[in-house]
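In structure tokens, the next block holds one chain alone, the form predicted on its own.
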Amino acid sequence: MISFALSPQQKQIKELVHWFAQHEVRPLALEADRLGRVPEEWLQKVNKMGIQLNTSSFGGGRSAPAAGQKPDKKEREGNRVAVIAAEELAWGCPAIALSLPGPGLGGPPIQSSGTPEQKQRFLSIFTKDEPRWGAYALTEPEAGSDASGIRTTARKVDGGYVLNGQKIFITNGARASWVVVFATVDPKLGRAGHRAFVVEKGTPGFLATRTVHKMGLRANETAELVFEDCFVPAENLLGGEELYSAAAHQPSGFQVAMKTFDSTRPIVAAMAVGIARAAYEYTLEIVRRDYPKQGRLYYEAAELLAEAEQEIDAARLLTWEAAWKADIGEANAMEAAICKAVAGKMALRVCAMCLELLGPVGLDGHLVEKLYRDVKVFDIFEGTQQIQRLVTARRLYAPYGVHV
């Protein structure tokens, strides 16, 4: 039974996290948005205290199980520690917590779908020597929402496959030592022709061709990656070919993406969460100080806040849900499509009312005005509210056997 009360661990983690995000984490926030970037020297310190964002940093998390796979019984708790770090970190600063050295959304689908080679290899170089960062390449100029539509293409070769195609957005891509790359052995296959292929940093025919500069999330490296006639060995290919193998009744790239969303959604909503806390709480603060106690203002103020506050804590619990299902071994889909769409959506809500509540005390070089620039996205990556409505309603309509 999931519990609505924090374990000794999980309350120390979120303690332990939220002063990191205090005290480190919140007062770079505005000076990292203005330069763009995230000052080497802290991320070097970061570094050596162990400070990562993955599912696996605080506890040993895992994915949930694909269809057909029996879950997993043994009641783990990483997956909800991670949620709850998430909502810290983005507390402090979403673009900063995005830029923290690890595998980031690379590290679920190597984690889930990678042999214990792969696993070895690609993990154990996130040390304390030398911050080092993953990345996830899905998105494509002709591929975002539908996934299943990706054009770059794999040409199986003797000892391995040659890349061709283009990937834009992708988080931390420019300085990753590897990123998971899907692309596809035969568009007429849909969906059954998509790979998975861990292709590493210096890899011939493999470029970031520029950093994009963003409305929000400006402290955080976002880049577009390009393969010509990029060679990736066959020991990169994510899972082996037996992963795909068609009499096995394996899952193919599209199912390892659509499985690392189930660990990384819960993740983004998370901070979400945390984002219209951080707006939320500021907020409260000034109107607490500032507003006179009496008359319409202060009351009108009063009940906007309050609904704030039920909603925040409304998104939290579902996030919540959904990793404890992962934490259990159950699927759980659904229900990281529900807190993301969920979640994303308050979060606008919440931060474009605390703008408006503040008035010029919101305005540009602000941490408000900062928080409504960087949540918009925290709607679209990792899945639009379109999309995540949709995966959501297929799974309330599959029972009945009709297909939305």
The other form holds:
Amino acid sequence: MISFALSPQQKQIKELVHWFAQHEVRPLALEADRLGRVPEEWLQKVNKMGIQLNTSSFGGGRSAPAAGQKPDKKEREGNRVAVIAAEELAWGCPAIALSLPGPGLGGPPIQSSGTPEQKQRFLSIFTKDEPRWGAYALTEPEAGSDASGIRTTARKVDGGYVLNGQKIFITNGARASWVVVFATVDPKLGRAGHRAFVVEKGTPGFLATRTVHKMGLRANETAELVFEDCFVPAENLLGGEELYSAAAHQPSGFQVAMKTFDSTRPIVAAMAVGIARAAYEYTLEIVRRDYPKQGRLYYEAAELLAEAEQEIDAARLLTWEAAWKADIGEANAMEAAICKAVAGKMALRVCAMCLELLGPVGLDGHLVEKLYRDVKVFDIFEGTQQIQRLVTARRLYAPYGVHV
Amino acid sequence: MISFRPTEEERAFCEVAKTIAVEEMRPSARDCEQRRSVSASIAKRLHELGFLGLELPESWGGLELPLISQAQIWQVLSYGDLGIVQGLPGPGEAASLMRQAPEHPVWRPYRDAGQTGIWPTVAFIDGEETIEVRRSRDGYRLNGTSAPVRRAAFADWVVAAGKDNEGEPVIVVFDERTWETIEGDFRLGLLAAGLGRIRFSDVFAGNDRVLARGEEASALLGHARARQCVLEAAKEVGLMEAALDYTIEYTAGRKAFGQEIAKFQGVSFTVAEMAFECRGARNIAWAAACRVDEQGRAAEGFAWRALARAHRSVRYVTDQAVQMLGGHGYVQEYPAEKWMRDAQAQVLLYARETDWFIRRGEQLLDERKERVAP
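Here we have the form predicted on its own; I need the corresponding form predicted in complex with the partner chain.
Every component of the complex follows; first up is the chain already shown.
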């Protein structure tokens, strides 16, 4: 039946993550933004607490069955749990949330396409002894929205591949213990030539050349990576040679990248919802406290706040719908694109509305201006809103045989 | 558990509703509009299937479905034609009052009439600002003319809600034609819906015609409004889905500059945005339906905003449908122009989009507890 009530597990995780976001993340948000990084000692502390941005917490908590273990018969709810948790973390601070140790956006491709050995090798390193990160590297200077146009090459050699190329805008790319890197074995093959590799930190020829300075998300590291004759052993080809030979006529490397988006876009959308909610709740309190209780200003504020509340909930429901479809095993690419497009745009608009309600005071030391700077990129990364429209339109026109 | 999957029963209802919507309502839409009434065969068919009594109590022979089920069914029926849906006979908005107070003697003749034939048609007046209600010792005297309401032209009953001269809420029910119908000059849309005004010229309603007064009336009305806001929002979603699907099909087939116009991003991106609006409005309406099912009047703020959102979305989607069809969108050989007119007429009937938001905003500003849970 149609229901919008959280299950006991979802409720528990929501409360737990919210508690963490409220007491551990939010108090640090403005300071981390000023510093341009998350303090190392804080990362050590939360890692010891076992809190990570990882696929298992995005995939249904620590109760998610490990490789080889029989899945239980209960309805899968990992994707719904993931978006609920992501919203709460981003509510605390999106830059800190993205800086939490763990495989991050590199987790889903390994989970979905890695061999059992690769899953074990790359996902088991995220332990409490010291914070570690994973990363995901698709974007290049000349290939952003058009991921099929990547130019990083992977030349097959004895025992593995040699990578050459450059990646930009890579979240946690410099500190990551490994990076999932997309490259082409032959640019002429287009998507069919794509392969995904896990490149480990310290691999000769793999360099993080610089971290970029951004409008927002300043506490979160965004790196540029360079691969110069970087040898990657065959066992680090994601999914192994079998994955690509089994689907000889399929653009499977590209599919790994696209499939990743189906699970990460709802999470990014949920984070945008969390940011918008943070701005809305912050502003609601100020309006309650400082605004006149009647008259023009009061009614204008009431209207704007109600509209913001509605927009936030609408985006959240779209996010839940995309996650729900993934949980029940249905294709969710269109829903993932819709929620990402709507939430990214909505969140910026809500933050702008909140700034309007705060007035010039909002310029000076208030959380909302930081959220406004942070949130803009949620309309860009993991596919711009234009790309989400393209993905949506393609699916809407598919029944008519028209490829747009 | 969060789920967007309808129940088996809902699916079965919607399947039947979709067949009627597509095969009977849509092809009759222009004809009904020109005749300014719903064809008897469609009304009869929907009555036989129980669709006119979705909200009515089971003890009356209605289906008394949860709001979330009704929302889906009205959404599908409105996919056929909103003008027809809004002109159907039956209890209309008053059904939610009947559902809440099924044993009230004022309804007895209505319930009895429904046992032997189609439910009588009720026009509902939310006439706080337009109808003067003067209290007397043994009842009320009503004077004034309502704003345009649907089904005024063929109403068998009228239910009027207002405030008396001392400011007390009151709901009165008329089952005899003591009112006058002002037909008016309606051209915009929903022309099969029997739009008109109801005029009371010193009409007396004895105490036996009073459904409720004071706090009781206020509670009944508040809950009924919440239910109606959700159902009207769901109908608007049905209309926008019709406009979206038609636009996709049209733009997939129409060629310009040597290719299907869907291949131009100016078109395909607009269609994607129409889909965003449809999904967003649908989910907000469904979520409001679930909340009202669970919490009754306490969830009225969610119902208000569902309607406000649907108003905004239905105007956008139907306007874009006309735009995407170009000149064809503007002429009556194609349905898009009618959908745009119907949408705007619907928004006017259940208007106050800004007011709904302000009311909701006042609720939010008045809430003291931290709002963590969605």
